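Single chain ahead, by itself, as structure tokens, in the form predicted alone.
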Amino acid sequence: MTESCEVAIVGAGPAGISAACILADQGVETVVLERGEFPGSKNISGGVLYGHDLAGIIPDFARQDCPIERNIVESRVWYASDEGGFSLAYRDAIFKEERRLNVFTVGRARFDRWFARQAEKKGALVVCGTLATDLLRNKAGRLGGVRTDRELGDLKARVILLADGINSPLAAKTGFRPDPAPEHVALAVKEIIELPEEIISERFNVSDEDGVSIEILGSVTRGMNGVGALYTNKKSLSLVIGGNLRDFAELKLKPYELIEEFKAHPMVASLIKDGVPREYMAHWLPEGGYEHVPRLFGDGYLIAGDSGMLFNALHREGSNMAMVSGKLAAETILQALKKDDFSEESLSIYQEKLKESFVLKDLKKYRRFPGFLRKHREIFTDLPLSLSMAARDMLTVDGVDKKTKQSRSWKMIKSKTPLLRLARLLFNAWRSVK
């Protein structure tokens, strides 16, 4: 038997949810397909999430049980090499406050259980434990449905939204988005380690319900082009650290390696000490950026979130990103369904909604910015190990002159990273980002 709805959406994360819940609050019948055995089961869990964004979807989110782990109250970057590095770090009275939840700490398994709810209580239907495996066309070629695993599983839609995410296996299947170069996703791998809340509290400087993130760069991934971060939530730490695809292919990098070394940190070290792990988990994270966003929508068809490659990698955002573009398909459904018109034309709003949106003006700005960490691998090899060698050298109380020391270590950076080539690093970073 085959079931009909008015809109099809594949993939029960921040995108599909966000587009349900605003089509199913206009009445519009919804039906969301996730393959995982709950919404945020595929997903890695801990991370941050952006009120303002979350708002625009369910404006009352904090007093309808949202599971905020803690509220983030400063910001943390640090620039590692293999024995220490430099820390920079902004905390600031208005996020306490004023501007409470601007940002915050979630587990996903908790939090997308808790966003599908919503979407359900405004009668939107999501069905778990299911496989999109092809898209439905008429005779005439035009998309009116999803396959799915399940025998007579076929779903009859007038338009679809595809939003399962990076690694599609509808994508795979039916071409509707290129399959991503290695070297435009990464592969990150987390850990949540258990400690008890006032530990948390005392070693990040906080109050019980307020957290810190710390974002931190540097020969931590091994040469590789990456990032690592630590999140705090109420009772464990999210310890997170990524590469690039095709650098963990080429090195014979092993993920659970990698994170094992991060741990052993120095700078990390000390804050997980005494953590139990409770859960180890890998993603992938698209990381193209502006030039290798693919076509947005076609006839009966949008695409959100990460399955469209809207990641900024600069600011480590993506869930922001995802759930604003999943509301802004939904605003472009429900203007098709007012004129029953599902074609290309019609649906090409979307693409304009997101170019007036900070979605693709942020990835539009940053569109040189993952070229320009390819280009110079030194900023996860040679510089830091440097910058660090010097900061040891002026540091050191041993009787040697300031003069000395300031030539000593000048001399060191240059021999590791020449002035021509830390010149032209300095120049395409501020052109990466301009």
Given for the second form:
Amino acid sequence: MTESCEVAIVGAGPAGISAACILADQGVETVVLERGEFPGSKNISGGVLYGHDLAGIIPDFARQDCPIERNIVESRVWYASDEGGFSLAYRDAIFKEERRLNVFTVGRARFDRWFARQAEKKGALVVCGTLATDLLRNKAGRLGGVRTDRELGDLKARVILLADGINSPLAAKTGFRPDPAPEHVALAVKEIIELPEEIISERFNVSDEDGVSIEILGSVTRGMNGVGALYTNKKSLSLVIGGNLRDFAELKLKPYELIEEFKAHPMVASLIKDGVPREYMAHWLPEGGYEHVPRLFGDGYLIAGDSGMLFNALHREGSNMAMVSGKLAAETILQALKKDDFSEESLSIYQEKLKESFVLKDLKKYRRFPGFLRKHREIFTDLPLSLSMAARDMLTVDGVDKKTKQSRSWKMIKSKTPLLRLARLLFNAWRSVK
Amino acid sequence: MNIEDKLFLNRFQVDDTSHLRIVDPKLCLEECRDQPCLYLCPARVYTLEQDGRINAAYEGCLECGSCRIGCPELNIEWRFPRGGYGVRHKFG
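I would like to compare: after the form predicted alone, may I see the structure of the form predicted together with the partner chain?
Every chain and every other molecule in the complex is listed next, the one we just looked at coming first.
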């Protein structure tokens, strides 16, 4: 016996569940296939989520027991060297009241489970512990369903939404999109570090509901194009560090050693002091950027979220792009259902919708950013070290006059990164984000 | 904290059979100079045996896929664990 439905969705992450909510709301028979034991059991993000785009799916999410950890009121960026670093922070009272839940932290094991339950309440069927192993095609070669690893596990569907994440053996097998090259993904490892609620609030100077996000660039990634992060949860901290997968291979770095060194960094160590590690995870971030977004639709299928490389590395936005692309895919499917046409041409309006949304607009705006980081390795090697040495020298009060200090700092910076290279760095930085 | 202790924090539902397999062990021995699987795997699934072979301890796999596309010889056959098996995040 083969089960059938109108829409089959592969993956119960933010993209798949968003689509399922929109479709089920309109009474469309929707089945979500999830390989984990429960939605979220395989999922991970740095740790923040965005209220605006979640409200686009569940308008009153804050009143629906959404498992929110802390509301972010302050964003910090550090440019770290081995023994210290620069810190830039922005805090704003508007994020405490009027724009509360603009950004908040979540644990995805709990959040995705909650989110999937909202889709179920609307009438979607979420089938867990079920791995999509192949796509079914009819005699004409058109997609007609999903094969799973369950006994009698074929699921027929009129249209399939592939929301199966960046690491997709299904894509590698069926070729619905190309497998990413190592230089187009970042490998990140994450630890959950438990601390008492009041200690976290005190260390980060926030109330018990509020929190801080910290992104950390510099020598912490040991020369890799990558980033570290520290986010406050209710009773734990999320500590993340990652780098380009090709860089990991070339520099022969071990992820589990990298995160230990990161924990020992003086600016990090004091914040996680006495914390107890509770979980260790690893995942890819899609970092190919605009140029490497695959074709996101075809006869009988659409691709949303990480699987479609929809990730803005500069602003660490991915979960929201997943939710919005899932929503737009669902709206496309609703239109196609009305026309009873799931051809490539009919589904191509998905691309138009994405182009009109911030998803492809932002990715296009920052299309040069991945290449900029690849080209200017000094951002992660010499530059943080020489800038830190300069700051250390200028801030040391030792009887040496400031003009002497200034000229020797300049000399030292230029000896590591020649002036022309610095000028090119600044120009390319501006160009990559303009 | 070493990698064994880190993996000990996690919950795994271990399947009887491996979801990853080195297709041709000879390739690792004879063709692969850098053997990046030995260090880029965040769970240290791959270790070097005394006879030079590479052993794959699938039980602690975190399912990131890095070995799958990071193997220069594309010599690792990699599936997701069966539905319901493998790593199971507590917090995520």
